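Just the one chain here, the form predicted on its own, laid out as structure tokens.
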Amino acid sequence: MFGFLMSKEQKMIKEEVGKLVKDIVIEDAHDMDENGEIPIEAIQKAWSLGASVSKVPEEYGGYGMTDSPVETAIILEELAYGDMSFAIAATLPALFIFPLEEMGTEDQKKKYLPLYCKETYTPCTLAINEPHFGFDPVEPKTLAVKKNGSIILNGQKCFVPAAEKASHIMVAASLDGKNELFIVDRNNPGLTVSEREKNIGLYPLETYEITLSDCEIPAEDRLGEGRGCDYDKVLQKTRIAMSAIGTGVSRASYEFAREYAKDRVQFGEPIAHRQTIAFMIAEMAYEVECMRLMTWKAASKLETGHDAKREAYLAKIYAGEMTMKVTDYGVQILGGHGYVREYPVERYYRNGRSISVLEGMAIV
């Protein structure tokens, strides 16, 4: 349930994830960004928390716990506080696991869930974004048609995380004017994965463009096999997740800039004493709180079984705009240091830009 205070259990989850982030992410985030990769050992430690498989029934390898978008939002904020690329990479299989567990047939669950609900991290992913101007996830241009008991997919996707290493990709496409999800094997001859994309931020996160050219899949790999795929709910959950991640990145920028302003002395006093700087820090503080509350409100509505389309959309739109504002303030407060890669605020700024332009990179 939504509230202004976290429950005892939620506080414990926050503390546990926060400790992991402090131990294995924050100190190494700069090196991960410079090297363009995340050590698999770090991802495995985050995976061992079990957040991505917690609600999967035990018979498929999960923990059989109650689904809690609010708790997942708390986890994503903490992970993104350490590093946004890490938050996405560490929880990536959930993008495939959630739709499958929620909407898949019994046969689909038995076939695929045990592959990705193991003790060891195994990448699988979701492809929503498309490389054309004015892209709207509600109206994907990737098309699916039925043919002789199979499904034929044609289209392009971009910013697909871990597409090269994932064994399976969940692809969003339009079938008979209705948006649905389809399971595509990475080795399908109709699927081509481009070279790794070079992006403005998220350097450690491997993303790719994929092309589906007469990509034929069995009809049974249509999620739910026609009985119903709630694509809208998937979008709601991914938008809430991106809002939570934006909150974490913004909080990191705010806290770093605040401490820097306290310690940085010019003309005999900390720069935090200057009204302009103080006002910027105050704005950063309340925008982070606003983002978090909008995220929790949307997540809580989903958690109580209600449609959260409006709340999820507003939370992501707001997080996208305010993450840019807050992280820009972080760069400004550090002045010339804010533009230097040795300080994390420039990384927060580059990474935070993606909140407003990317869809389907994480899920609650």
Given for the second form:
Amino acid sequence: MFGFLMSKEQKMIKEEVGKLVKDIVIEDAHDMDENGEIPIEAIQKAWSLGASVSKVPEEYGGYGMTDSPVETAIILEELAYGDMSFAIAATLPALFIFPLEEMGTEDQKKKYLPLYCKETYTPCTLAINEPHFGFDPVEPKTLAVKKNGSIILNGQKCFVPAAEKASHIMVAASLDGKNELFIVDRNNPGLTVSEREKNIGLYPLETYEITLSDCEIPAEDRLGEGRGCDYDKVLQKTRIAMSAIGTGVSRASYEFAREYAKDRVQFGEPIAHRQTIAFMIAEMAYEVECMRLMTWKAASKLETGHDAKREAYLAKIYAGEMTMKVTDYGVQILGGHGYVREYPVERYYRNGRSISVLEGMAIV
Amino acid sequence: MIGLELPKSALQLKSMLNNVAINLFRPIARKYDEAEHEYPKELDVMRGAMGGLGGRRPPEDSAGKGKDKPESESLGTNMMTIIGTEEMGYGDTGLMLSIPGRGLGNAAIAAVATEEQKQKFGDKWAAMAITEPESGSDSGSITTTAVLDGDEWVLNGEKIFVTCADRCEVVVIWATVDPSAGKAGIKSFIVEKGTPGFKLEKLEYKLGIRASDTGTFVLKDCRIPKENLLGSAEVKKRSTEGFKGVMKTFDNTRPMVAAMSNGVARAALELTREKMEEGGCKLDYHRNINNIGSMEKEYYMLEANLEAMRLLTYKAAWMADNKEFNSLEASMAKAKAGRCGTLITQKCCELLGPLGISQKYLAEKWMRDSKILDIFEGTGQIQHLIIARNVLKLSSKELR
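Output the structure of the form predicted together with its partner chain; the preceding block shows the form predicted on its own.
Then the entire complex follows, led off by the chain already shown.
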């Protein structure tokens, strides 16, 4: 059915998540950023909404609901509107659960899903990004080789959220020239987790570099086992998620700058009364809308059972570029005040930088 | 429910009009770019046949096919119009603007005319005359006057940039009946060609859309029947109701201009892609955008922009179909599509290299054609002003 109107359920979940974000994220976002930490109670509250496990069959601990990428995109935008680190952290296990649920074998689902589809937030994660120049998610340098019924992984990954605490990490690697995912136990002796990374933004989000050196895993931990998995589908879903997050971050910057411009008086009247400022705000308004519509378009393609390769790709590159533009405008409109950490717009700007750079940080 | 996949009925209309674009418009696109001011007689076949363009009802032959299986879902008039308009713009914008009987004046008559006026003028090709030498974006400042003298209105003034000026049969003229009343005094009048005192002064030579004629009218003591005033004659002091009513028609026509821009941009991108692929550039939406050639990267960004402007356009039209107030969205669509269409067609000429500036190909023409779409029906700057006032909740006095 063609339309731009949210269904009742979609509206409800948007309001619910919006309220949670307003209550426990927005006011604390500054402190979380300064302390480099998200209180686990806050994450638990978001986890309790159950969005990340809703699609998982009840026998594995989920709710057995129909998969809705559009709904997830709405949720991610709301969460990222509050704080991008929070959005990634609160939905992190989904990065592990979704590929497993969609592409895993019966045995894999039985073994791993119940560990993470619980009432308590239990971290597990996905490792896609790699710390080298020219990184491309479709050409991972991490290699998987079959050997005596096992699989040996070699390579490096970076920006792996919660790698320290996660009990399992889903690792993207190339096997016989085909990109696939592999489940690696945190205690595998071939896996080393480095010191926590320090990045331009996303201070509250714990991320790590990991090294796989002759990391041996059983063949049954290859996602989908003998048949492998649809890595491109995972990429599509994460690309749409990144553009949903970009929409949320941009909207936060836009709304803050808009309200600021109405209050800030210079030369005897609010700066919003000047076209130079007002036109920037107009541009921010429609670019946020563009990002959102492109995200929805790609998500609705997936939701109706179509391939969304093109739409997901375009949504991600668009959100990557426009998030930078919009969050830059946000800082610029606040001027000197935009540059100090007392106001949130510099944080949106730092966080927004990663939309175009990173892959696989969230999933719809 | 959020769903952005077009239903089958829309795809049918799209493919039908795509046929018109490719088989009727494209073969004569260059001909009328060169033969400026000459009426494209090939378009005569479209007179009357375009009732279905607006999606009011699909033409009989295509509707007949699926008769026993009624469409489970169909879109509203505005959405169908936007989909059709993109196809026409994809064919040729200048020719699209020259389709007989589809002038802007016709839209105004259809929107506000009385039954008698519809009877009398509904089938006539109607142009719209708003702009004056000293009144462009500030259409509230027009100085053409209409004075009631017995049973006739007497019109005096000058109107410029009238689309279809030479070809139309009647012109909807904006004039003030009370200059002291400002916008409240502005009314529109139907003037028939051949009325004494109503003269087509000249035709413009333009950058693009040369298939469409643009002219200047002079009204000198031009007398028309009293009943040719469109809508109500009453002047309510300080009420801009009437003026706002006319401005409101823009909420429907702005997405249409945006749709034309989507069509031209798509045409330019399609040619660019074809040539890139011939040259061995593979476009598969796969590799990291920073690991590919700069041409591919540019192409992807342009295509993403086209996707964005099209979705904004769809949203504005969809809201109109659902009786939602869409002034903000209509301006957003026009602002984004107008600007990006211009940029996309410029960039395509660059990516095409020598082929992009040669008249052997239509790319250079599309770059010229596209530019008007960021200008008429409200310039990009006016759209930004409307958007900004809207989201900042500022009056036109506060944000000028």
